[in-house]
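Take a look at this single chain, the form predicted alone, given in structure tokens.
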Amino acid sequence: MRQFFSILIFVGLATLVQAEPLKVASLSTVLADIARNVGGDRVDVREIIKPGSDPHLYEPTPGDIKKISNVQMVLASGLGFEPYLDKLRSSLEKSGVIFVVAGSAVKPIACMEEDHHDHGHASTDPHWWHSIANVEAVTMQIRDAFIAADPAGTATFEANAKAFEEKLEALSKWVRIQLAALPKSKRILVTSHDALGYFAKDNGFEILPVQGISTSDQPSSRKVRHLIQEIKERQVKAIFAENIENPKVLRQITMETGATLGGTLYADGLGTGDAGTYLGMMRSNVTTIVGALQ
């Protein structure tokens, strides 16, 4: 009998040691939502970045550093997202912290920028995860990084891993089906910065951005009275603001061209309530710009 309780001891003891979950902080909101569904209860996510701040202009406080230092794993957006990625990196590389970077399982796009005199050269655009299929890949790109960290999760890290991407595909059809309604010629998106090449990409729309890549980017007066008159010379119907921008240059726009304020786009993350989650997130950007265009 006694041997019978150490046995009884020593697999309860065996249990909590499998059930200590794998430490992940993420630099993204939208990595940390896919993280969740793959990891499920196998899995601590940590955001570092908040849903409704703008990471173009987040920087590491030493704080985050110290938290970004106790996990085992970070997840990043990469292609340029996050600008003092190399340098967590080399600040954590003794610490054993794994990095797993979305931007190495997807196929980027390049986007046009231009500097101050209004010059452009080709950039990698980093909002990856407009396009549906490229999140399809980092959720398996995640769901093999959890696997190599814990072997012993693999059939859940694989099943949740499926059953997410079921709910993608589903998505991407929803998706289609709501676009059909918006002709070609209506398919332009004013938006306050480039954050949607990937989603004009795979459903055929025609960005003009106020801003560059990055909502730190601020456009000359030339380029806005150049988008003033495109929007008039094209009839476009309204212009998007973002959950994280101030739409006071967007007012001005909307004053001298008739155009109306669509509604707001999450185009840098998640946001809040129905938005907070990717699914939610797609939902709502896919609901307002047919609202708005149609």
The other form holds:
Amino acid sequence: MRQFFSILIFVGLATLVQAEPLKVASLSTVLADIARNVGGDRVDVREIIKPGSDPHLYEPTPGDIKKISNVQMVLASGLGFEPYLDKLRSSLEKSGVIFVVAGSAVKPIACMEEDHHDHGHASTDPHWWHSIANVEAVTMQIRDAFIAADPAGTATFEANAKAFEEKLEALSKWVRIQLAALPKSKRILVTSHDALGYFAKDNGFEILPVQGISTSDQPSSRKVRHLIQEIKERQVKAIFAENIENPKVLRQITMETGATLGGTLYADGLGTGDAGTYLGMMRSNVTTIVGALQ
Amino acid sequence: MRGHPILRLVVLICFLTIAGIPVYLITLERPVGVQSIAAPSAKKITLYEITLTPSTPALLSLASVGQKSIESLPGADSLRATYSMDAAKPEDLVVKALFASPQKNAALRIQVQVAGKTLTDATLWGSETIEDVISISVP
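Okay, that's the form predicted alone, but what's the structure of the form predicted in complex with the partner chain?
Expanding to the full complex; the earlier chain stays at the top.
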């Protein structure tokens, strides 16, 4: 009987040890979603940046630092998207926190904006998640990082990553089919800031941003004037606002050009509701773009 | 300032002119390094011959923006169409094959030719249904 209880206690303890999830903090809403898909129940993902907030203007608060220091792994976008990352990394890596930086797994592209000011973005576009191929690469990167940190969960992480990859492939095909309805001459995106470069490269769009690569870049009146001229000459039907910005300048442009406000795009991360997942965000953006420009 | 009113007026005009020069120079219209406005090039319309060939007979369909969608009868061996499109920016093709029964390795070959020269030769793989978008290479 004593032996039976000992086994029961051992099994119970083993279950408890296994049930303790890997604690992960994410500095990106997109990375948090990928981590949840790959990690499942074996990972506890804490979002430091919430959906709908502007990551370009974010600075970690003391409360955030405390939250981050209690985790085993931090997920960051990289490519200059988090100007505070190097400082955070150097202070937390000493205490054993693992940093997974997505920028090292993707194929970066240069910024399209010529006259932007340097806001820690150098010349690389940090909005890598607008290319589904990049998200697939980051999914594999996160899977490998989770396996390294929790080898007992290898089978789970591999199965989850494969399932998510299949969803991404289906999404990629859906995007191609939706965009095929849009003539190539109409594939011009006038957006609040230059965040959709990867999407444009993958799908044959041209970007005409009002702001630079960061939401903190402010357009000069001269630049706005030239943009208005270009929108008129190329007969751009609609221009797009973003979920985290004040679309006042865009409204002014619509008044002068006759273009309509085509809707809201999720540029710097996930939104809420249907756009609260990566798959939902991409579907929302593509539906908005096709609906407005068709 | 004392003196003749006309002299005072001349001095005032000179002052305003000198003060206006920097304002004029600052607000002078200059070309900026934003995106250059490319003049729309004249369209060169080209005939694209498109052929869909399934691995086994299937219901085939072909569509492209601005073109008439074409669909075969069920159990077709192939589907051919000719689309006239801008040679500089040919539109993408949406192709679909619906096989009568699910297969492990069903395939759909898509060939695009212009004046006998093959521009695109791609094969899509699937099971019961194959549907995707094919981009045409610019010659």
